[in-house]
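Single chain ahead, written as structure tokens, the form predicted on its own.
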Amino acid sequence: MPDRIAIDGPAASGKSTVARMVAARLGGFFVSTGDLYRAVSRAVLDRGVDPRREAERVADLLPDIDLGYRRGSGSVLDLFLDGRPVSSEALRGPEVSEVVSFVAAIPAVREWLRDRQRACCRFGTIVMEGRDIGTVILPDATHKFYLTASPEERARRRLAQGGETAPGTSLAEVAARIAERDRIDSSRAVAPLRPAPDAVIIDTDGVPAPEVAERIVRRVQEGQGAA
């Protein structure tokens, strides 16, 4: 059976970068569930709905949104939204970043995306990153990891990522937004952010992403971190 590797953690903990590296090393497919929530946020905004004030309207829009991964060339999965390919970079602007935590907290959205996330396993070995992969989406994952880092470190990383913050945003402002995202993700009623009981926890403070990825690859190859 192909490996199903779950990598969870809070915002800006390095999940996406590390998961992409792990997938490349293992010859598997990288799946960013955060991109799925961002794509729903983008679709909702494009339809004129503000999820911060109109959560019930977001649920009503879901049947009209066409979203999912398709196999592209080689070992790449392409994300399609409403019939068109959409890049991860296109989903990481400030407008989407400001509302995605509200969209992700809507139970109907999480339920709607659950089967779409699980369906990615049909492609083969999957490295899936998010906030509830090891606890909800793939509770039977063959390997589970949870990445964490200090709020200050995560704020620096987020500020260094082009496009996710508005020009002139300070480190303190970024840290405050990350803290608020942590609060929303950890306190929501459905699938709150937390490590799976059997996850290997990795503190990434001061550790380069390639080194974190190597630790995970080594554990997978040695059969450690398994459910």
Ligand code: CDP
Contents of the next structure:
Amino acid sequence: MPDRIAIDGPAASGKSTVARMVAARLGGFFVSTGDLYRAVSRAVLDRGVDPRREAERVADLLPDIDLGYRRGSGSVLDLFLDGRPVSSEALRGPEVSEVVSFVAAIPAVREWLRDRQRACCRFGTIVMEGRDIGTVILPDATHKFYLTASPEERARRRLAQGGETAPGTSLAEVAARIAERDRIDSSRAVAPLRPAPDAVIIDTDGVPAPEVAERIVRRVQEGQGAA
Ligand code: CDP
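Moving on from the form predicted on its own, kindly provide the form predicted together with this ligand as a structure.
First the chain shown before, then all remaining chains and molecules of the complex.
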């Protein structure tokens, strides 16, 4: 049975960067589940619905949305939305980032995405990152990790990354937006952000991503961090 590695944590805790490195080291597939919530947000906005004001209309739109992964070249999974490939970068603009936590708090959306996430395991070894992978999506993951970092460090990382933040945005504004997303993600009724009881918690403050990835790979290879 191939390894299923769950990496959870709050916004800008470095999950994507680290998960991508771990997948490359282990020869597995990397799945950023935030992309799925972002893709649903994109699809909903494209259909003229504002999820902040019309949450109830979002569930009605789901049957019309065509979303899923296909195997690309090598160990890459390509996300397709409404028949077209959609990149992670294209989903990281401010418009989607502002509504994604509202979309992710809608129970029908989480249920609709649950099987799409689990289906990724059919491809082989999976390194899946998100908010509820160890708790809800893959409770039987072979290894679970939860990355943390201080709000200041996360704001610095997000600002350095660009993309999601409009040019000229201050560190304080980025920190406030991350804090707001954390608040919504941690307090929602369904699948709130929290470590699985059996997750290995890694504080990444001041630890470069390659080193965090190395710690995870070592634990996986030694058979530690297992559920
Ligand atoms: O990259 P960043 O940590 O900023 O966010 P992301 O992983 O792209 O996720 C964007 C949003 O999707 C999060 O703030 C959550 O509201 C939601 N999300 C979720 O609820 N559950 C997941 N497994 C992944 C993302």
